[in-house]
Structures are given as structure tokens and as C-alpha cells.
Ligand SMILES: C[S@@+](CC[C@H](N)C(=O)[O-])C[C@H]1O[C@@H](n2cnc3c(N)ncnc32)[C@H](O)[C@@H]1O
Amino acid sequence: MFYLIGLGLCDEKDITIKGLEAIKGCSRVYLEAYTSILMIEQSKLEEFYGKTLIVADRDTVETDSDAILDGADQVDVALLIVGDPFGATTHADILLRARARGIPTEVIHNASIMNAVGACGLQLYNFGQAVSLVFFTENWKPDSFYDRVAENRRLGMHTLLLLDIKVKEQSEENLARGRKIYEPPRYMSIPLAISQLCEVEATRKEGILDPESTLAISMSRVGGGSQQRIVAGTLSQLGKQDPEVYGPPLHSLIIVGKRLHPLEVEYANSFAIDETWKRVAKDVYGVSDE
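Hey, can I get that sequence as one chain, in the form predicted alone?
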């Protein structure tokens, strides 16, 4: 059997009972280590699960998945995913590969940012399509995300922006020279994300992400108890905050849509920087919590 097992959002204890039982019965257990991160060390996972974990990086999962699947028709093998297994298309692909080889498969789900985002007070059924925001470079500044945000906003829907992480990435020079030298891990911050959003808005000039009149909510270390940070305000306000306000990564950002309910305004107001949140909700979005 080949298992895809979600680990949840925070630490070793977020695993489900079903997931833990499956792990304990596996001959090999891989830990996917590039689409997201947990908030604890690998050694704590190994101690709690009672298993040695084999780290599976991008190359292993995307181009050498056969090594993971080998023997899974004879013994139980698991690939552990931070959050939920279907949080990335890569994991659906490896399931298809397993099934093509006649290997039985099972998916064990868990919490992910896609449902835990409701902790900010916005209702899940008011979210449109989620989009990813990648690190810009000097010569590469993709703005296709802007069109997805625009589509959501025309429908009044909120948009969850998943901010980029770079783990085991090569520089352009090392990649061109075929050198297996990797850059230090990088995680996109809220201020950098907003800077990129504003840069695209300044170019596109469609008013979709106007810094002064667009409400947004930042979320950091969701599900992490005392480490969790939620901050609400305009894009302009969030962009001006000290990065320490948001705490360590991972970070996500929500662009608030016009289909905003008074209860959402009231709930998220507890995370607001100041009264600007209520004022813009009333004057621009036409919604009051009163």
C-alpha cells in the first residue's frame, strides 16, 4: 500500500490517529520537504512517530518518484505531506503514478491553510480561487495572479494568496553550470508580498489592488497556538508594519472581497491595526458591523 498522509499545520501532534497508525505500520516513510514546512524539527517527528524519516525533496517527488513507489506493492510505504495531501498538484501526480503501476493507494487527510484560513473570521464559502504569489526577480515578474484576483473581486469573493517558499533552489549560474549547489531557504514575507502586489497594480492600473482602499488580512503560522499571528488592515497599512509583527514564516495573505458580511467585519476587527478597518469596510465596501 502507498499512503499519502497529511500532517496538519503545526507540530508532531497534529497527525490524525488514522495517519499515525498507518505510519507505524510502514516499512519506509518519506517526508515531503519543499511545498510547505512544519514548525518543528524532523527529529521530533521521528521520535513521536517511532520511525526514521527519509527526506523527499523536489527532485525526488517530481522526477524520481519511482524510488518512493518501489516495493509499495509488497510493503506499506508512506509519503508525509505538511497540511493536506491535496494541497499541491504534485501529490495527485504521484498517486496517478502509483495507480498506473498497480499499487494500492490510500489518502489520509488533515487540516491545511485552505480550511484553517477561516480563523481570520472570513467565511470559507465567500472565498474564490486561491492563487500563488512567487518571488519576483529582476527579469521575471509574472502577473497572471492579478487576473485571478480580479475575477474573484468582480464576484465579491475573498482571495487567499499563498506566498512563495524557496527550499533547495539553485541560482541561475549554478543551474546553468550543472552544479548541485543550493541557495539558503527563503520564505516570502507579508511586506514583500504587498510590495509586489502594489508594483503590479501600478503597472496594470485597474484598481483591483489599490493600497489605500483594499482590505487585507495577513496570517502567519496558522494553527500554531501562541505563534499564530493575524493582522487586518488595508494593503498600505500591512505593508508599512515592522516585519516582526507577522512573526516567523509561513505567511499567507487574504485580499478581502466586496461580498463581506457584517459578522466578518466584526470578527476580523479584533485583528485590525486600527479603526481604518471599519471605516474602509463601511465607506468602500458598504458594510458595517453595527
Second form
Amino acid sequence: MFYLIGLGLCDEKDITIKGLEAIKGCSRVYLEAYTSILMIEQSKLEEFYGKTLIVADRDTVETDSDAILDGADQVDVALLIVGDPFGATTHADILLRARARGIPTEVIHNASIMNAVGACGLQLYNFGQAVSLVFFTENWKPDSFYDRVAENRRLGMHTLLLLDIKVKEQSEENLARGRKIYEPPRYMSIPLAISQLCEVEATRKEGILDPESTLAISMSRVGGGSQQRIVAGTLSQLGKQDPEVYGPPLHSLIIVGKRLHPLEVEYANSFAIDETWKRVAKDVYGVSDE
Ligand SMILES: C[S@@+](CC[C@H](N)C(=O)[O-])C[C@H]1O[C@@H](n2cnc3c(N)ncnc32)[C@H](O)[C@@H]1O
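Form predicted alone done; form predicted in complex with the named molecule now:
First the chain shown before, then all remaining chains and molecules of the complex.
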């Protein structure tokens, strides 16, 4: 059997009982380590699961998946995914490959950032398409996300922005020279994300992400209990906060749409930097809790 098992969002104890039982019976257990991270060390997982984990990078999962699947028709093999296997990740490919080789498969789900963002108080029903924001470089500043946010905003929908993760990346020079030297992992932070959004707004000038009148909610380490941090305000306010406010990765950002209920404004107000949250909700979004 080939298992695809979601680990949830925070630590070793977020695995489901079903997932843990499957792992215990596996001959090989891979940990997918490039689309998300847990808030604990790999050794904690190994101790709790009683298994040594084989770290699977993007190359292994996407181009060398046969190595993961080898023997899975005879013994049990698992690939562990932080969050949910289908939550903002594309692991359908390895399942299709397994099925093509006649290997039985099973997916064991878990919480994902895609549903846990509900912690900010906005109704998940009113989220539009989620978008990914990638690290800009000097010569590469892809801005198609702006059109997606615009489409959502036209319908009054909220946008969940997932922020780029760079793990095991080569610098352009090392890539060009064929040197297998990797840069340290990088996780996009809220302040960097907001500065990139403002840069694109300044170029496109369509007012979709106007810093003063756009409400946004930052979500750090969602599902992490006391480590979780949510901050609500205008884009401009969030961009001016000390980076310490958001703390270590992972971070996500919500651009608030106009389909807001007064109760949602009230709920998220407990995360607001100041009264600007309520003022903009009333004056710009037309929603008041009074
Ligand atoms: C490609 S998605 C992977 C999602 C994962 N499979 C899941 O179901 O949650 C990774 C991005 O989601 C966001 N993310 C994941 N977990 C998060 C968390 N606990 N708190 C805040 N953002 C998170 C970050 O923006 C991160 O870069």
C-alpha cells in the first residue's frame, strides 16, 4: 500500500490516529519537505512515530517518485505531507503513478492552512481563489496574482495569499555552473509580502490593493496554539509593524473582500491593531457592527 498522510499544521501530535497506525506499519516513511514545514524538529516526529524519516525534496517527489513507490506493492510505504495532502499542494501525480503501477493507495487527511485560516473569523464560504505570492527578484516580478485578487474583489470575496517557500534552491550562478550547492531555506514574511503587493499596486494603479483602504489579516503559525498570531488592519498598517509582531514562519495573508458580516468585523476586531479596522470596514466596506 502507498499512503499519502497529512500531518496537520503544528507538531508531532497533530497526526490522526489513523495516520499514526498506518505509519507504524510502514517499511519506509518519507517526509515531503519543500511545500510546508511543521513547527518542530524532524527528530521529534521520528521519536513520536518510532520511525526514521527519509526527507524527500522536490526532485525526489516530482521527478524520482518511482524510488518512493518501489516495493509498495509488497510492503507499506508512506509519504507524509505537512497540512493536508490536497491542501494547496499537488500530490495527485504520485498517486496516479502508483495506480499506474498497480500499487494500492490510500489518502489520510488532516487539517490544512486552507481551512484553518477560518481562525481569523471570516467565513470560509466567502473566500475566492487562493493565490501564491513568489519572491520577487531584480528581474522577475510576476504580478498575475493581482488579476486574481481583482477578480475576487469584484465578487466581494476574500483572497488567501500563500507566501513563497524556497527550500534547496540553487543560486543562479551555482545553477549555471552546475554546482549542487544549495541556499539556506527562505520563507516569505508578511512585511516582505506587503512590500511586494504595494510595489505591484504602485505599477498597476488599479486600486485593488490600495494600502490605506484595503483591509487585510496576517496569519502566522496557524494551528500553533500559543505560537499562533493573527493581526488585522489596513495593508499600510500591517506593513509598518515591527517584523517581530509576526514572528517566525510560516505566514499567510488574507485580503479582505466586501462580503463581510458585522459579526465577522466584530470577531476580527479582537486582532485589530487599532480602531482603523472598524473605521475602514464601515467607511470603505460599508459594514458596521453598530
Ligand atoms: C504550499 S502551501 C502547503 C499547504 C499544506 N499542504 C496544507 O495543507 O496546509 C504552504 C503555504 O501555506 C501557508 N501556510 C502553511 N501552513 C501555515 C501555517 N501554519 N500558518 C500560516 N501559514 C501557513 C504558507 O504561506 C506556506 O508558504
